[in-house]
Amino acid sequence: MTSVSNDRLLSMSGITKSFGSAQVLSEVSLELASGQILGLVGENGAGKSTLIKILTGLHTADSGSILLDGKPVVITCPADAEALGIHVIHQERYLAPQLSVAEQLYLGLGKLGGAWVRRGRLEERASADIKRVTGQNIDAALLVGQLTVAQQQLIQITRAVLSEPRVLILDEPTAPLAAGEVEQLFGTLRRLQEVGVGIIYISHYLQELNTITDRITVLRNGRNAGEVSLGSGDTLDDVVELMVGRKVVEFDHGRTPRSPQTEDAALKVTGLGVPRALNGLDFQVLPGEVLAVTGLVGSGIEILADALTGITKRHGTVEVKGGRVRDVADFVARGGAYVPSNRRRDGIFLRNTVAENISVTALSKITRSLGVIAPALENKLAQRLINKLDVRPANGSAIAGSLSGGNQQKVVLAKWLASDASVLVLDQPTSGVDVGSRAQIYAQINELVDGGAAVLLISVDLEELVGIADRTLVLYRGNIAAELSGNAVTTEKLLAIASGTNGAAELSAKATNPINVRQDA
C-alpha cells in the first residue's frame, strides 16, 4: 500500500537507551511520512516495543531527538505525546477490568458533548461507535474484565481512532484476532491513511504487511538493521534475514499428518458445553498427533480452553488419560498442561524471575528433604529449558515481567514442559510471537508429540494450524461445523467454515455430526 503523502511527519535520530549495564537501544533511526503506513519488525527482543514507549513517554532517551513535522519535541510522558496527536495500542492491553466498556472506550477522550451523560445512551453511542470501527458487536454495558482478549483488544482499536491521531502506533493488534477482525481493521487504517495519518505497524505476522504496507524498518539486538521495500522487489525472505541473521524455515505444508499408533484417547472430551458459548462438543486428542481448533471471535473458541481444563463452569465430561477431569487440579495432577491466551494475566509470575516461574510446576525435582528448594537445583533446570527455548536474555535470575512479550511466552511454555506434562492445551502460544521464536516454538511442539504427547492447539492463525496440525476442528457457533486433516485443510476453505460463506458451517450447526474431510478431499 504506497502512502498517499510524501511529507515527512515523524523523524526519530540517534534513538539510545540502556537499563542499568545493559544496552537495549543504540543509535537507531526511523522516519514515518504522513499518509503512510510503515512496519516495524524485529525480533522479541530487538528493542522495538522500547522504540515506541521513548516516542509515547513511557521511557525517556539517554540520546537522540525526536522531529514532529520537522521541529524537536520533547515527550517526558504518555499526556506529551498524546498531546501532540501521537496514541499507541500497546501489545499488552492496558486496561481498567472494573470499568464499563463504554466508561473505558471514553475515559479522558472528552468528546461526550457535556458534563452529564445519561448511561444508557452513552452505552448506545459506545456500542454504534464500535460497530463503526471493527465491525464487531459488544455489549457496552459489559465490564472490561468480562470481556474477551480480542474483544479488549478491539476497544483499544475504536479507542485509539476516536482520539483522531496524527501518528498511530500499533503494537501487534491482530494477535488475538481471527480473519473477519483482521481485514475490518486494514480497512480502518487504510481509511486513516487517506486522511493523512501516519501509522507505524509493529507485527510478528509477516504476509501482514504484504498487505498493508510496502516499507519496512527492520530492527536487530536495539540497532537498524536495514529498510526494506516489498513494492520495490524486495521480498518477506529478506525481511527475516535481516531480523534474525539467517535463513528460517517454521514449517513444511507439504508434510504427511502423524498416524498415532493408539487408539485410546489421551484426552477425550464429552458434551462440553457453556451456556451461550459452546454446545456438547464432542472430541478427542490421540498420544502423538496435534488437534488444532480454530474459529472467529464469538464461535466458542475464546472459552474452549479455560472450560475443559475446568477454569470456566460447564457441563460435560472431560477425561486425560482414563481419569475424569473435574477442576484445574484434576488436570494437572493427571498430566495436563495450560498454555493460556493472556499470558500476564493467566500465565506468568511478572514479578518473580524467570527462574521461580520455570520451576513452580516441578518443585519435587529441586527440593530436598523437608521440602526446601535448593537454589543449584532450581537454577539447573530453569537454565537447562532457557536454552533450550533461546530465552533472552540468558538469566534465570531476571525479572519475568522485564522481559519482551515472546519471551514471556516462552517461559509460560518452559513452565510447563519442566512438569513433563503429555497432555498440553495451548492456547494461542505464538501470538506475539517473532518469526524466529515462533519457528523454535513449532519444533518444541513436534518434538514433544513425536515423544509421544498429545497436544490441543487452539489457534486463529490459519497458517500455523496448516503447518502444524494433524487433524483441525473448525468451530461456528458454539459447534463443530467441520473436521480436516491432510491435505484438505487450507487457510481458504478454513476461512469459508469459520464464516459461514461456503454453507458448510450453517448446515453443521443443526447437524449431529460434523462435516468429515479426509486426506484426499
Second form
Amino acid sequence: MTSVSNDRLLSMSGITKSFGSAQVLSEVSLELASGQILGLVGENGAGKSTLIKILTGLHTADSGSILLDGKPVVITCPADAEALGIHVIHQERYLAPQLSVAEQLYLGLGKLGGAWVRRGRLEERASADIKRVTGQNIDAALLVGQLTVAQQQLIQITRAVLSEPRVLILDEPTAPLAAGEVEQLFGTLRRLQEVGVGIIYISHYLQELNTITDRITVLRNGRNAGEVSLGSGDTLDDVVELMVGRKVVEFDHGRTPRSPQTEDAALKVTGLGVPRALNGLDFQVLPGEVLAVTGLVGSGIEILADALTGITKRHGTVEVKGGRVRDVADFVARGGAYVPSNRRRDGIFLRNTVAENISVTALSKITRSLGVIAPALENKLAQRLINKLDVRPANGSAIAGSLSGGNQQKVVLAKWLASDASVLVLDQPTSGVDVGSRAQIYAQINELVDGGAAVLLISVDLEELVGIADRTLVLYRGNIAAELSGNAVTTEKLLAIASGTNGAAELSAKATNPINVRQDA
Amino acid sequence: MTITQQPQKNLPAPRSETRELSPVTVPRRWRSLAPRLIAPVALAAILLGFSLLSPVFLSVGNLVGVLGQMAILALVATGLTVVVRAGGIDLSIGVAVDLAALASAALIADGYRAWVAIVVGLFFGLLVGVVNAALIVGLRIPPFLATLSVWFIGSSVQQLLTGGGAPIYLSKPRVPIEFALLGRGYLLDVDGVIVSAALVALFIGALLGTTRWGRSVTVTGEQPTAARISGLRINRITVSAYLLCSLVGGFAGVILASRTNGFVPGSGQAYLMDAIGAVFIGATLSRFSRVSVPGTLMGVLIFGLLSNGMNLVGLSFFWQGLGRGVVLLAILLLGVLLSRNLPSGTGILTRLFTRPAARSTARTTT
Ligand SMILES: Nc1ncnc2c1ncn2[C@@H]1O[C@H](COP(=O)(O)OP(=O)(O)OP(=O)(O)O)[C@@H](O)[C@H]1O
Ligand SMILES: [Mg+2]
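If the structure you just shared is the form predicted alone, then what does the corresponding form predicted together with the partner chain look like?
And the full complex, kicking off with our chain again.
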C-alpha cells in the first residue's frame, strides 16, 4: 500500500460532539505524524478523553472526519480502531479483575499460541514481556484485581506495546506511576517512536511533556486553543496560559514550613505492619502540619493508606486524636478522611449523583426527624462544595460516572470537606487533576491545615511533596528510609533515597526484620 | 463493522473479547430513557392483549381480584427488593414465608390467641434473616450460596416439623376473628390484604427512597468498599437489610396462613421465582438498573396480570410457565440491549456470586 505522506499518519478535523444538550467538542482538529510524540493537554473536562474515545470508537462524533494515511476511515467500535492499529491506554483502567496478569496481557492479541495454552509457559513469557517493556517484575500468575493501580497501569502499557500499534494513545498514563517507572515508560515510548509509531500523550504533568514531546495541542472548553512547539522558544508557561487563560502559581516555593500549634499528635501510628509490604512503621502527624510519604512501587506506599485506615488487615495501632481506631468507620467517626488512590473502585459512587456522592459522609447533617433526608439541605451542601472546588459541570444532579476524571477526583475531595474532617489521609489526591485545579486543591489543603487539620499525604508526585509537605518520609522496601523536613526536601534527594541509591539500602538492611518485597530499584 | 479503509495488511485481527473489556459510557438522555420504558410498555401490551382476548379481563371485579391474589407476592418481592438494593439476594425468603405461616397456623390450631400466633410467626420469619446475616456477614459466604443453603435447610425443616409434609388445616369456627381478619378481612369493600401489602410497600419504599438508612443501603449495594471508606458501617447495614427482608417475608407468611386457613408446606417457596423476576423487571425502570419498590410493584403487576390473563383465555398450567419465562426474558433482554452503554459499576448479578464487601485480603505487592 502506498502511503500518501508519512507526515500525516493521522488527522482528525472538525470533530464535534455533544452529550444531550452539553456541547463537549466543537470543531476540534488534531494532526499526528508517524514517529512523532504529540502532547494533548487541557483542563479537566476540556474534552481530551472524549476526543480519544471518538478516535477509538467508544463514542461517535456528531460530525467531523478522521483520516489515517490521508484516507478517511470510519471507526464505530474499539475493534475497528484496533484493526486499524490504533491502540489506546484509557485514563480509566478497564481491566478484568478476575483474569490473571498473563491472560489479561494476551487477551485478544492473538498471541496465546495454539488451542492448548500451557499456563506456566504463558506466565513466564508474560513476566518477561512486562520486564522488557516496563522494567518491572510482576508475578504473572496474580489476578489483575490483586495488583496495585500502578501495576495495573504497567500491564496496560505492556499490552498496548505488544499489540504493535501504528498509533498509540496514552491518556494520563503516569498518574499512578513514580518517577522511576515514568523514566522506563519514556524509554519505551522513544523506542516506539524510532520505529515510526505515532504517539498521542495526554498528561497534566507538563514537565513530562517537556521531556517527551516537542509539539503540544491545547484544548480549552472543547475547542482548539492553540499549538505549542516547545523546541522553538515556547515555554510551559505558554501552555498553561493557553489551557487556563491565565498564569497559575501552583506552589509558593519561598514558603517556610509551618510550625504545628501543639505537640499532641492528631494521628499517631505505632508499629504499622502488613505482611510482605510494611514493616512496623512509627510516625505521627500533628495538627496543623502536612506529613508526606513517598516511595517507589513496591516500597509499601500503595498499601499504607489502606492499612492505616483499617481497610486492609494490619498489625500495630493507629490513634486519631488520642482514640484508638479499629476500622475505617471508627476512623471516620473520629474525624478522619480517606481519599483512596483507586478512584473508580473505592472513591466515587459512579452510578450515584454528584450530590449523593458528596453528602454520603455528612448524612447526619442533612437528615431531619425520623431519619428522612432533606433534599433541600443535601442540594445546598453539595452546591456549596461544588462551587468551592469548581467541579464542572456545576450540577449536583449529574451522574458522577459521567464527569471527567479530574472532576470525579474533586468530588471525592468535596465529600470529605462536607464531613468537616480534621485528620486527612490523602492517597494521590491530585491524580488526574489539571494544573489550575491542582493549585485550587493545594489551596484547600493549606487552608484546612492552617485551620488545624492534620494531613498525611501519600504521593509519588515529587513536585507536590516539595511544594506542600512540612516533613517527608521516604519508604524503601516497607521501612522508613529517611525523614526529611521542610527545606531539606529536593526532588533529586527524594528520588535518590526512594530508589535506594542514597544510603537507603543500608538503612533498610539494618532493619530488624527485613521483608520480602520484590522490587527493582 | 464498517471500515472503509484497511491501511495495512499485517495488522492484528480484531477480537471480540477485547470489546467486553472496553469502557462503557453514558449515552444521551433519550437513549437512557428507552430501556426504562420497556416494563411500562410490556404492562400496557398485556392489558391491551388480554382485553382483546377475554371480555372479563378488564372488568373491575377481575382486576381487583388480581390485586388480591398478588398481594402476597407483592409483599415477598418488596422484602426481596431491600436485600437486592443492598447488593445481595435472598433465595430463602420463601422459607421465611413458610416458617412464619407454619408457626402461626400451628399455634392457632393449638388454640393460642391471635397476637401470640402473629408475633411468633413474625419471629420465625426473622429467624431466617438472622441465619442469613450470620452466614453472609459473619462467615463471609457469598449471598447466593448462603441463602441457597438456607433454602435447602428450610425446606427440610418444614417437612420435619409437619411430620413429612402433612398440611395443617384450621377449622373455621376455631380461628380467632382477629387472625381471620388479617387475611380475609375487608376494609371499606377493599380486600384487606391489598391494604396490608400497599401499606408495607409504601413504608419500605419510603424507607429506601427517602431515609438515611435507605441511602446507606443503596450506596453499600453500589460499591461496598467505597461505602466503607466513606465511614458507613456496611456490616450493620447489610445485616439490617437481611433482617428486614425476612421480617417482611414473615408477615407475608402470617397473612398466607390466615388467607388459606392453614399451612401447606412449600407454599411460600412458590413465590420466590416470581418475586425475583418482579424485582429485576423493576430494575429496568431505573436509570442505573437500580431496584426499587415502585419498580418491583410494576413487575408484580406484570406477572399477576399475565397469569390472570392466561387463566382467562384458558391456557393450561403447563403453558403458563413458558409464557412468564418468555415475557421476563424479553423484558430483561431488551433492557440489556438498550442500556448497553450505561456506566457499569459492578453489575448486580456479578456481585451475587462473589464474596461480600470487605477486602480483607491484603493487596500486597510481590
Ligand atoms: N458520557 C457522557 N455523558 C455526559 N457528559 C459527558 C460524558 N462524557 C464526558 N462528558 C462531559 O464531557 C466533558 C469532557 O470530558 P472529558 O472526559 O473528555 O474531559 P478530559 O479533558 O478528559 O478531562 P480530565 O482531564 O479531567 O480527564 C466533561 O464536561 C464531561 O462531564
Ligand atoms: Mg480525561
